[in-house]
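First comes one chain, alone, set out as structure tokens in the form predicted on its own.
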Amino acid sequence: MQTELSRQLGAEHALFGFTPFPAVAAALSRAGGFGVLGAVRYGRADELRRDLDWMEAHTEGRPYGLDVVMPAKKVEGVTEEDVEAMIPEGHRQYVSELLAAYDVPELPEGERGGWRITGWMESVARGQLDVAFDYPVKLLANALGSPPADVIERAHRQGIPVAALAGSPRHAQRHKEAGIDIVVAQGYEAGGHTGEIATMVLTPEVVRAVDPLPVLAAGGIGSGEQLAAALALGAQGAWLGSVWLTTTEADLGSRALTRKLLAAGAGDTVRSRALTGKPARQLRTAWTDAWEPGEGPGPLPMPLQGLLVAEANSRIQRHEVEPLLGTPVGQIVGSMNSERSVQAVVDDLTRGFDRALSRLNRIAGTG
């Protein structure tokens, strides 16, 4: 399952896996794919350095990348306290009432709730990059589109290609003009922040829009047959995220959440602004329902919503309050019905890819 891009980056298979878990990213790289560690949950540079040290020790010299979250425009001089002050008291009260309605306990004394802010803040994201550039990272990806021009230039000086996610051909074209090297065409089916165009439609449109840049297809890909379809549409590989959530190497921190993922069907997700303030596909829960239009005060824009609900989500996960318990995940969750190792997932993907090619060759042969 090699393409020009996977060969260029030193991967055996054109499987690019985004994950917040170092153990998953390292296992994917060892299995011949390309693990990409998500940095958004690292609030402190020393935590990211610790896990990149671990990656170095467990990837056996195989390539890996890092995914950050930062806007193209610089946002300097804004502190977390400044943003906190923008949250209306009515929204805080609504969250308190929701938690009380489901009897969600407080966090243990001294335990702080989850990540408090994403890498859109210059101080966080740039601190992550200062750490990352000390390591032999082979790819830098940005989940919010093109990073600032100086970040692209810095990565290129170190020989690191830069990837950016796009939900429309116009969005992808802007990435090309900004100097991005690889575009990830993320379809409507994908987990997390996503647009409104399905992968089957979006991928060939993005391929045409950014030619000759390589494109990775994302969204609704969890089998070798789906990977083959993505390559047939012109992509040079697949960007997979959701499928790793139920691997044995993943650390969701909640058996209840793993059980919900294993039991979920493709129709059990929803694009909701409940988590971050931007539309993000996730498990549908009583929590997402409570932020639907017409319910309560409605979600705040990013990053206010993320700050508003950070501790609430930590409490829900810490105490496994199942009606409210969810996570970002794509529609491929309907196929994630067993816990397997990363290696087993990769083996299944390669076998499915070979089956798809054999089927197409038989069809071509009969013609």
The other form holds:
2 protein chains.
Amino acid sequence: MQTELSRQLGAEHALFGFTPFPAVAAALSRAGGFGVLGAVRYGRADELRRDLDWMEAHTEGRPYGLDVVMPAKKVEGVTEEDVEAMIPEGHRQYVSELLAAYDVPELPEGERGGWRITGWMESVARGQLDVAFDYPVKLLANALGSPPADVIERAHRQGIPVAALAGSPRHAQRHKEAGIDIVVAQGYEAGGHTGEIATMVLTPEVVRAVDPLPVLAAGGIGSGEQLAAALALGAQGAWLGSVWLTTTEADLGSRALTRKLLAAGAGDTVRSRALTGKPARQLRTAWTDAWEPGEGPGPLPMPLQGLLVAEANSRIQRHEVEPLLGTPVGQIVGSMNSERSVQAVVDDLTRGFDRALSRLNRIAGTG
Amino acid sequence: MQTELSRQLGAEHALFGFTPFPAVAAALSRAGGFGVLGAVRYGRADELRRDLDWMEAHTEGRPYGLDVVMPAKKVEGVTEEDVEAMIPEGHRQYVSELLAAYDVPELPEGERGGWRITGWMESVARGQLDVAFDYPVKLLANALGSPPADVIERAHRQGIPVAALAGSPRHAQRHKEAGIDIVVAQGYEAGGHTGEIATMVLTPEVVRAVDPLPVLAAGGIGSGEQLAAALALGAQGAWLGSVWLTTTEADLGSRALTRKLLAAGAGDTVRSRALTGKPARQLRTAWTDAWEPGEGPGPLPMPLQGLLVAEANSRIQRHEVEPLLGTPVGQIVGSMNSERSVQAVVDDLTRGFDRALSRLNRIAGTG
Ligand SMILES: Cc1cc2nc3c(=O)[nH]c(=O)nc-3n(C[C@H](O)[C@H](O)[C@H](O)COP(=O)(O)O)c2cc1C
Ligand SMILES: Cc1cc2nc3c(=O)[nH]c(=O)nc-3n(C[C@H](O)[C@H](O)[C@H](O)COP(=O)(O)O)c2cc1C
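I would like to compare: after the form predicted on its own, may I see the structure of the form predicted in complex with another copy of the chain?
Time for the whole complex; same chain goes first.
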């Protein structure tokens, strides 16, 4: 299952996977796909270095990439403390009340939240990049808009193509103008930050908008049939996120959360600003309900909301407080019903792709 | 482009089209697809009879179907007047104010609103069915839930398969239990009433939920690539609605509306309760904005909202009041950029399907 892009990047299959877990990213690259490690949760450069060393030791020379979350607009000299100070007291109060209502215990002494997401801060993201450029990563992806021009230039000097996520044709167009090499078209049904336009409509629109740049389709892809559909839409490959969450290599840090994912249906996700302040698809929980319109003070804009809820999320996760326990995940969660190895998922995707294609050829009368 | 279902129904292509316009439905059937005429706008049985006579004369013996909007739950003896009486005065006031704010003139003396949608009333839908069963329609579709058991039985006695729209796997499952023959899986991106689950995810879930019943994929399909994607997802055909609105055979009754459709982008639709009280995707206008959360009294439940806004919509349409002028339409409106004949659209779909398939075969290394 090869496209021009997958060949160019040295992968056997045009199958890209975003994941926060090095073990998943490495397993995907070993299985012939292209693993992309999410860096947003690495607060410290030495932790990222440790995990990239691990990647080097476990990818058998296969290509892999890194995904950072870097805003194009620089906010000069703003520290995390400055941003913290912008959070209204009423919002902090609301979070405390929610946690109290569900009897969420404190974090154990000395433990800092693993979910404290600071990678969006330019200083942190730049520290990550300084590390990344020491490793032979084969793709640099950026989640929030186009990365700054100097980052794109630096990547290009090192021969690394740059990808960026887009939720609308206009957004994709701006990436192209900024010098991006690959656009990931992220449909409404995807886990994480999404726009309103579904993959079925978004993919061909983005392909047209950025022609001749290659486009990866993201959102709603977890089976070989969906992979075939994504490629039929003109994409040069598929970019999958949710499906890896229930692989045996993933480490969600909570068995209760894994069980929730395995049990959830396609209608059990919501596009909510509860997590980061921007609409992101995630499991619907009592927590997301508490940030719906008409409930409480409503979510703050990014990055305030993320800072506001960081510790709360860590506490919920750490103590597995079931009604509040959630994660970004897409609508395909409805068909994530068993734990499988990354290799088994890849086999299933490639075999399912072949089956779907045979069926299409029969429908066309040519198979 | 044939599937078991299209063969069974006697169509050359597995390409189904919903349309309120007889000229479009007939042209689609003549072009080898399967035209399905929407009956909801026929208030009077003799008008439907006139248009079915016309269909008979213009389909050259090709198969076509009829779509009614019939609630499964019977509300005994409730008249349109009873329902009208349930509308709060504050809502009527709000509508009057909106119309005044945009200087919308009254309807000319003696003209009744063409958009007065009464087909959802059981009495009206049953009158439509009495007419329909006099004609050799090859498919009966129902928009709102499963039709009543006696209607399904009557259709089956006449050898007519019954289709029903579904926005979730559970919904589809209920159709199967009710004895429906074909499920139309209507994705989030579709024009008209939609659920939250996108076509990419919904189609395979519905295929699994109702196996071995055939499924048609609806929502987001307007090109051959999208058609190939829909079929790759396991559907036995595609069900298209929006794409016909800008065909030369369509009669929207307003050039200004056609121009708006041709100019709109994929992001210019909204899933709103403004039109019928249930979430339906439509062009975003100042009218839909006025019914968003936080604005005015908010939409009433179905069928109250439909009755409340019926005359207002007729006035807006009749006088082409641009900022308020809208129609149900899906996200593919972004790629509806020229007026073409139904035959040209079908040619484009089948040729595009072949192209997409060739590309998939190359990607698989078998083409
Ligand atoms: C748990 C989770 C976390 C994510 N975090 C990021 C991120 O940090 N950066 C990013 O570019 N995309 C992120 N995404 C989006 C994925 O890159 C991918 O585009 C998306 O998951 C594709 O849709 P799918 O969920 O239907 O597979 C995340 C997705 C999930 C499920
Ligand atoms: C103008 C318009 C009116 C519609 N009215 C109905 C209807 O009365 N009954 C019905 O079953 N579906 C109705 N639909 C939905 C279509 O049957 C079809 O499922 C939908 O348009 C498919 O998605 P698409 O808009 O992306 O093609 C309507 C769609 C449009 C665009």
